[in-house]
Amino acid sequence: MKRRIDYTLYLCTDRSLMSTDTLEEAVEQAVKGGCTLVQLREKDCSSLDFYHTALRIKKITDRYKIPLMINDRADIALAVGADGVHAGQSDLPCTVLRAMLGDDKVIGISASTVEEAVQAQRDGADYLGVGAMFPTGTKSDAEQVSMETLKAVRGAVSIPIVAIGGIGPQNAAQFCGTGIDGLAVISAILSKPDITAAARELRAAFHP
């Protein structure tokens, strides 16, 4: 049975940005600060390392009863029993991921236009990651999405929407009242000396 997910504060990992010695520490501190969902994103490691990392992170998310998503890799998600997969526009199509993962897994798709969003919903996506909303150092080639486009996407689809890209305490409140379901954050949490406090501040700034 597919898990119900609270998208309010969605942590995406990036070990190059974290202030802690280990990814496990960073994730646990973020969850303690109020992150409601974790996506494990590993672009520069072997499949075996990704698998072992995912197992370690899943122990933490299970302990706190927080869902775990895997970026891009359906095989890793299935191998560790994660809740689902998040895929970009250049990754495997949503329809293919659904065939691989079955109906009980959650699939998120990145979208930067209304057309991409509508197609993702049509293909069976469970939620959308819309962005980049602001300039972001984690994805320098990301196309920037205006607030008007975000609102147009919200009006065009019925599935949950998470905004991503350059979001921090200085702009999180701009998303209140837009009808979106959550904020996805990387550096505004992971790079801070006090990760728990950074997550708590962001969660307080955003009220879906």
Second form
Number of protein chains: 2
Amino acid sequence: MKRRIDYTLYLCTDRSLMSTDTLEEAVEQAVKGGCTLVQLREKDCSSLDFYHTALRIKKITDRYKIPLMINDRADIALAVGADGVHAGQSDLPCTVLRAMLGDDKVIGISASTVEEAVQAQRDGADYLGVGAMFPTGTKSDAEQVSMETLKAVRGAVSIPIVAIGGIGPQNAAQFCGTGIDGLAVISAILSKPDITAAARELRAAFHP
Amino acid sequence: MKRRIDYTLYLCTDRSLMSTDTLEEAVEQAVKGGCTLVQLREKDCSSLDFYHTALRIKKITDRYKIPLMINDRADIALAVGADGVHAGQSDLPCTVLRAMLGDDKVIGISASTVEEAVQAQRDGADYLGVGAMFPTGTKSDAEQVSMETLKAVRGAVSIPIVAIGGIGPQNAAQFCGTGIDGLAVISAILSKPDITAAARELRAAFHP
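What would the structure be for the form predicted in complex with a further copy of the same chain, rather than the form predicted alone?
What follows is the whole complex; the chain from before opens it.
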């Protein structure tokens, strides 16, 4: 059965942002600070490395009973028994993913316009990642999304929405009352010296 | 049901070697010249591009009734209904692929030692790609495999074997009588001005 997900604080991984900790240590610290789900994103490693990393991260998410999503790679998600796949607009189409993964897996789709959001919901997406809300160093080519567009997306679809892109303690409170379900963060947690404290601060700043 | 495969002349794609033709044109010309199966290998494109390319190549392989294998990406293979997946030693493990793909899909594993070959057969591989037999520009980091090792692999496993790496008209005949089932080629076909003639020449030079 499809897992019920708390989207409040959604950690996306990015190894390049991390200082000395291993990814596993960083994820565990973030989860201790209140991250409610984790997305593993690996763009520059072999499939075997991605698989082994995903197995290690899944041990942590299983221990803390939170879901693990895999970015892009449905085969890695199936291989490790992850909860689902998050796909961007350049990844496999939502309908193709649904056919491959079945109804029990969670599919998240990145959207930066109302059209993309409506299409994703129509195609069976379980939630949307909407952004980039603010300029971000993690994805320098990401299209910027205004608060107005975010609100328009919220009005246009009924599935959960997670805002992403440049979100940190300085702007997290802006999303309270917008009707979205969560904030997705990368650098605002992973690049901080105290990862647990950074996650805790974001949990305190945003209430869905 | 798993497809019966003729491994005699196995075309692996590499876009970087091609001159002006589109990949689809090149593959069709190679198949006209006698290639008996095609492996689509895409390392530097988005999942969406890989998927669309695979759909286009599958139209050709379907038309000529030959199998299509996908390199590494089991999700792309499932998405387009390819015949199977070819995995290197840095890709998903054979047992993981088998669990994901079921018994009806073909799984090929790259091996450069007797140990890797025996392990792959034990893990349920349908065939082996053994190489690199000769120095090759396509995979500059590939470990070299001697004719003696190829013969030792042939003696150690019962599944079909395809030799790969630097194989062309100048050395294809060396493989006659070795007991292997096919030759895998990239540049000896795709980098040639007359792709159909290049494939035909290789078919004439090697008899499994």
